[in-house]
Amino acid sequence: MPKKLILRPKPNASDQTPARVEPWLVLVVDDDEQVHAMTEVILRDQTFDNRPFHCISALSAAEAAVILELSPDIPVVLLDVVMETPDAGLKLVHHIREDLENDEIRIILRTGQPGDAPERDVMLTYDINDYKSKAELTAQRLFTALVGAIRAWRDVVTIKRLNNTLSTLNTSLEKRVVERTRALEKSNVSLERAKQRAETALVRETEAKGQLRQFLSMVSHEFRTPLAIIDSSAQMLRLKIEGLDKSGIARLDFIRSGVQRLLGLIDTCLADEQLDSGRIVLHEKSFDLTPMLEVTVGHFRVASGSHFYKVEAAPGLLVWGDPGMVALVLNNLVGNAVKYSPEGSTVAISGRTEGSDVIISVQDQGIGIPSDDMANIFERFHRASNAAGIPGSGIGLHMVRQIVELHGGCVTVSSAEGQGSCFTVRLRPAPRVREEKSA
């Protein structure tokens, strides 16, 4: 007959006999008594870590459930599937994991009818640790499976014990930290404020240094390319002129383009620095915006003839502002439209009145601005993530916003990545126009 669970008394300290080594408990759940007998015979003389194995027998899933409630620290269960019901073993697995909440015990499913419980389905559906067919489970394989399961059980128990200890220590430590923190907050309020001021200053200084490094790197790159164009083109032009080749005129235009690019960058950097430091003074007056739009576009028709330009503006579009600063805004917006648009595309510039404002729009068919960059597109040194490989400083749009806001206006952008962008500037009309509109 299979052995039943036996409660063993603790050894008496006064006994002279050596202390008995605690065996590894193995719960065998099977309705076939021969399976119990065979398992005991196989494990009778086996040991692991100098500890023997002791089989606890259960002839049904219900009996096993009672045993596990009394002895939840059993390391391994050898479990049959078909017992009092065709799926009694699988129901016991669910009971162990869900009802008893025992995630330590290692469950080895041992079935004589694999077709009733396919290995793949059972392993994926039930929280078991191993699957063995009785037909192929030799004595050596049974011993190997048990040793592996006991090692895993021992590791799980050790980890859980250490986690419990660590949790207790953490709770105690957190309590001490809270108490200490409260004491420090009461006695060091002024020190905390000074620390926050110092940290804020350090962050600002770090950001400023980062921006300065980025700016210097940009200047080095942006200045080197135009100067290289000037140098190489000048050399070629000299050779052409020496041979009296009239094609040197094209090289001369190339030189002028490089020079204009360098001068434009310098003007932008200087204007941005003056705006940021508050040292710039606007010389405002009433002027006609339409001729300025035509002059700006005319410059780009010569410098960037690979694009098409469309200007729509009514004559007499009077604006109140600094003509030089407004021209710098137009040059930057049109320059960006050209730079970020493919050759052969159209750049559209329009000027109109809307309510009490003068509206300037610059529309391109370029790469557009990613949605993640829209919020920061007017920040100094910010460049869109899709602008890699395209020369630029990240200063122009920041300067545009400063100039427009200094004029009491605003600048906005609407864009779709891959489809183009439209920048819209709102400026104040000349005083006479404002008076006429309000009359």
Second form
Amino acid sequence: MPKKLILRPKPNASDQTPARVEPWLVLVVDDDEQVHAMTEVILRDQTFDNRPFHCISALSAAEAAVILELSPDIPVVLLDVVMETPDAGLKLVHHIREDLENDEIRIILRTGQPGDAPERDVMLTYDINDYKSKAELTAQRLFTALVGAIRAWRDVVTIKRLNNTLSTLNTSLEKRVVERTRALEKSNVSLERAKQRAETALVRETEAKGQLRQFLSMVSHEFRTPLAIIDSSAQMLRLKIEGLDKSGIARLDFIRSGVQRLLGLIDTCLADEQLDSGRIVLHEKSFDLTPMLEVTVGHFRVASGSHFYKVEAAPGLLVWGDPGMVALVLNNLVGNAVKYSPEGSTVAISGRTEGSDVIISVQDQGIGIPSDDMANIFERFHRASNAAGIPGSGIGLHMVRQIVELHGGCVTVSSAEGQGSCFTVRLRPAPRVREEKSA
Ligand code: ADP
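Same protein, different form: I have the form predicted alone, so give me the form predicted in complex with adenosine-5'-diphosphate (ADP).
Complete assembly follows, chain above in first position.
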């Protein structure tokens, strides 16, 4: 590659132009040296946009072609037609536009013999920008023609640069659109897959729940009758066999309590499943909780007399709910408090109001719940690590939570392993109490 020709004027002591001002380069192509001299004289003291003009001389079209190849950023050429050949100037126009692909440079044809290149034909055939006969080109007209050509060149260059920037932006935009579209398609595919997986899991879960329901109803039907036979037979044996010693009676009671536990478990499983599948209809009404607390504790005093019970409840604790369901909650919580605490310890049950809510708490002095189990303690079938060896199914607390939430309330627990537990249930008050409290 030939080195780019530097066609700037040499600095000169008498030059008044500030060093950093770039002159407008004008390529003068003419085989007449006088034309070069005259052009230089005319432009010597002229400026446009505070920039002087600088003429680059080529005495033939061939010489001009070399200069333009090395310096394609010259804005304007003043071009003679007849030089080394009668149409050398016109051929140079073709060479500039077609071979050098320079469509920015402004070409002013300056001919001495208009007959050789008639203006109309030349303007139509060649891509030139202006046509002047040397005779009409006075100093003023030459200056005007050059300024017009330079302005046009500047506009063409600016438009081209903007076009380039625009097409670069377009390309990168298209690229980004393609990339983004691809990424979206990809995430669409994975979303679709995740949706399918979720749908399949949902179908499986529904099937599993259906199977569980069927299994539970089968268990309840198939187990209840033989269990009832075992229980009544044990009861009859206990009543009828005379002379049955104490250990025999204890064994029969043991059989009966086992049967009761199994029946209780079946009832709990059925109730829990019905709650879970939303098949339970609450029969809600306003009722006083205080007698229910007393009755529940009374039952445990008889059934589990080895514990102490403390009940603290203000009279007239009106709540809004299904009494049977609330009783189930109390039975489960007090039953657990008894089951997970040692004989001789105290189970404390309290009922009070807090704002417009009714709070029930059941506190024991038992084994407590390890911190690792606290987060899952209300999950179905979850049993704490310290409950091994104590009979249970892990369904009771799940059912308690479902019932309480169905009533619009909540249940919480505070506990530490070895330091007892306190379960707290928050229930809505009866509507009348609610109205009075909010009034
Ligand atoms: P179950 O008692 O039949 O195992 P629950 O659902 O009633 O099932 O209770 C779940 C688990 O929570 C129990 O297995 C036990 O580990 C723990 N738990 C419940 N109540 C208490 C309590 N009062 N003290 C200590 N642990 C308890």
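What you see is a predicted model; the values in this text were computed from it and never measured. Residue numbers count along the first chain shown, from 1.
Rigid block check between these two forms (K160, S286): Two-body split between these two forms; K160 and S286 on opposite sides.
Degrees turned by the smaller rigid part between these two forms: Rigid-part rotation, C-alpha based: 160 degrees.
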